[in-house]
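Shown next as structure tokens: one chain only, the form predicted alone.
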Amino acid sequence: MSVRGHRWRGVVLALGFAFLYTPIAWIVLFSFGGDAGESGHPGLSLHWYRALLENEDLKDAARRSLLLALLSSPLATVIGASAGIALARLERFPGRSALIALLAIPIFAPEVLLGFAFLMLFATLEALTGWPQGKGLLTLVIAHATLGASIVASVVYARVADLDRSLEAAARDLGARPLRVLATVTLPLAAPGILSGWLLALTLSFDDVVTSSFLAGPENTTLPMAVFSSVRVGLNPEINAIGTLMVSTIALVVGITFAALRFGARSRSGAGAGAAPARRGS
């Protein structure tokens, strides 16, 4: 490719990143703005972060959202990873293709439709069995875990379907039982997909607005719901501080996750390189 072509690719890439990250940069910048003093210029300060710490309603909503995400995402990971591995390895059972196609429905279906469907489901169950008694944290956890499980299953299925089956076959030939093959071969190889699915389920649960609006009771307002309600009334600079903290936390979690995955890959490659000379020497 010519030098001009490389330059155009660089320009397009820079414009794409600017389009994506300029609004986030503005949020971070405005979060450090304080009240205007005698000069009439606000300057940089931690005023809105201090105001955020004094806002008990937002702090309660943030704790509730974090608890909801920490409860629903592990449940979604267990269910979704089990379904993804089963669909990738159990190839001959009736309805497999239909189940794979059904995984995409919660991902692409409108959230309004999903939220209303969950609301009708829980209302019908309460009318027939008396459970659950109203809307609250339990209904939110079930709904978020269900939505997250479909995402985890899709990610894990794509990961496991591309794995080399000769490793699992070799473990079975050496006498390993199916559960041992799953624990020692399949799950470690599928770990990046499982971890990615968990992060997606965690993020989906933490920032969900529509489904939570259908299923949250009056005392279970989540942070995204509080932010959405606040923005509808007027712009609150404390929201910039919340957005900055959320972006920083997500960046930290993603960075730690990628570092752990790279360290694990290097450790496995180093162990494999060290085992090869030993086998040759033996």
Second form
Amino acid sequence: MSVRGHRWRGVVLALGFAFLYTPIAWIVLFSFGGDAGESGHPGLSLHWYRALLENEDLKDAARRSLLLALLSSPLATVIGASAGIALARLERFPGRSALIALLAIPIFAPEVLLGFAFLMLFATLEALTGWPQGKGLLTLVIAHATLGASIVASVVYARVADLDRSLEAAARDLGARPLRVLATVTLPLAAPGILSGWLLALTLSFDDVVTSSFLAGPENTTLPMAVFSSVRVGLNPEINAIGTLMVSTIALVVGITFAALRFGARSRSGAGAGAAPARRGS
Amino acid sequence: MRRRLSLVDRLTIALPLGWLGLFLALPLVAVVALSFQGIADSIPPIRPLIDSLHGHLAVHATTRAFRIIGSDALYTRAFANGLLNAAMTTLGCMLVGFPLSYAMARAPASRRSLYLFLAILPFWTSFLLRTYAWMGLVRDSGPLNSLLMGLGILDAPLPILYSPAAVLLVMVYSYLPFFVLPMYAVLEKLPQDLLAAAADLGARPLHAFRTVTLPLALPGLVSGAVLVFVPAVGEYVIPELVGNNDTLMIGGILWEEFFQNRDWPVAAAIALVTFLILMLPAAALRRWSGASGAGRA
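Please supply the coordinates for the form predicted together with its partner chain, as a counterpart to the form predicted alone shown previously.
Let us now look at the entire complex, which starts with that chain.
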């Protein structure tokens, strides 16, 4: 490509990433300001972090969100990984197209619609059977696990579909029973996909505001719900402090995971197992 | 290659199918049923569809909810607003996302995974917080207005926050990754030798782009557009936070019917109509991609 092509590319990339990262940079910068009001000179301080530490309601909501994410994401992972493995490994089975359609719903349907639909199910079930008794952690976990399963399934499917099928066939030919093939061949090879699917389900659950608003009820405010009701009123530097903490935690976790996955892929292909997909060309 | 389904296979099928059938298909059935129900002064605030009060079954289906949303301009305007806003958002994502994906895909192979990582990372940070960040950036005394006034471009701050323009800006920002990922995936696999062949045969870059790159990139463009458009139609949080009364959309009216008016059947009817509107492009995409996939294989 010509030099002109290079320059064009550089400009587009710089503008594009500036657009993507300016808001995140603003959150971080603004969180270290002092209590000088909107116009005053923002000195560097940890004022808003201290205010955050003293806000019991927010800390409560944060704890609840963490618990919710930790309960719902493993459930989402089990359901989603099963679906992803089944769809990638079995060309034909009864209910295959129904499963694909169901998994597509959370990706396409608007959140307001899903949150409302979940609540209508729980209200109808409660009217008919007496279960579940009201809204709360249980209804939140079920809804978040359902939405997360769809994301996990698509990530795991992509990973498993890329894998070499002959490894499982070889294990079967050598007499391994289906459960053993799954546990010792398929699952370890699918592990990077399962791990990133779980992480996605975790952050999705921790971040969800709309679905949770329908299902939480008054005593189960989650962190995003608390942030949402505070932001509705206007700007609040405490939110920037929360934002900075969340952004740095997630960047750290995602960074470590990606580094670990790349390292894992490299060492495995180095060992000559030939199992890691060479497509990414790392 | 086909083998009999083992017990393990059956379990990996039955678990997701059962769970999603119960907690995803059944809610939609509940919404359909609810949209034909009447309201009542009770908890829940609906009249049962079927009751057997005097020894015989009575069905109380009504089209009341659909008549309400069909007759009141508030609802039709919200639907039109939601669809228009989603269409503009999709267009905006294409205008910003296509050059970005193209530049990423044309970068040296060693840099591509870094760029991809950088494009995905914002997607992992809280969507609510990124919307909140834009509120700070575009408010009257915020950095954007200060910059424009400092440069002498503006005399008075531009009231962007709480306007349809702010809604569009934040929508494009938030939905951009959904467009860039499928677009990039397609552009990255674009065979370079085709472009080289076109150049060798005398095609100018623009001509080659139009006759080679664009047709081959079309699947990515279409799936990116659908991935943006469909969820954008029902977006609630962004218009609520950075919009005004003119930006009341489908998500907003559903929310209000449920939380403020407590009219569950009308909320269900809105949900059902939205779902039907959205299933059309999704079904069209499936047909289209199914057909082109079969053509390729």
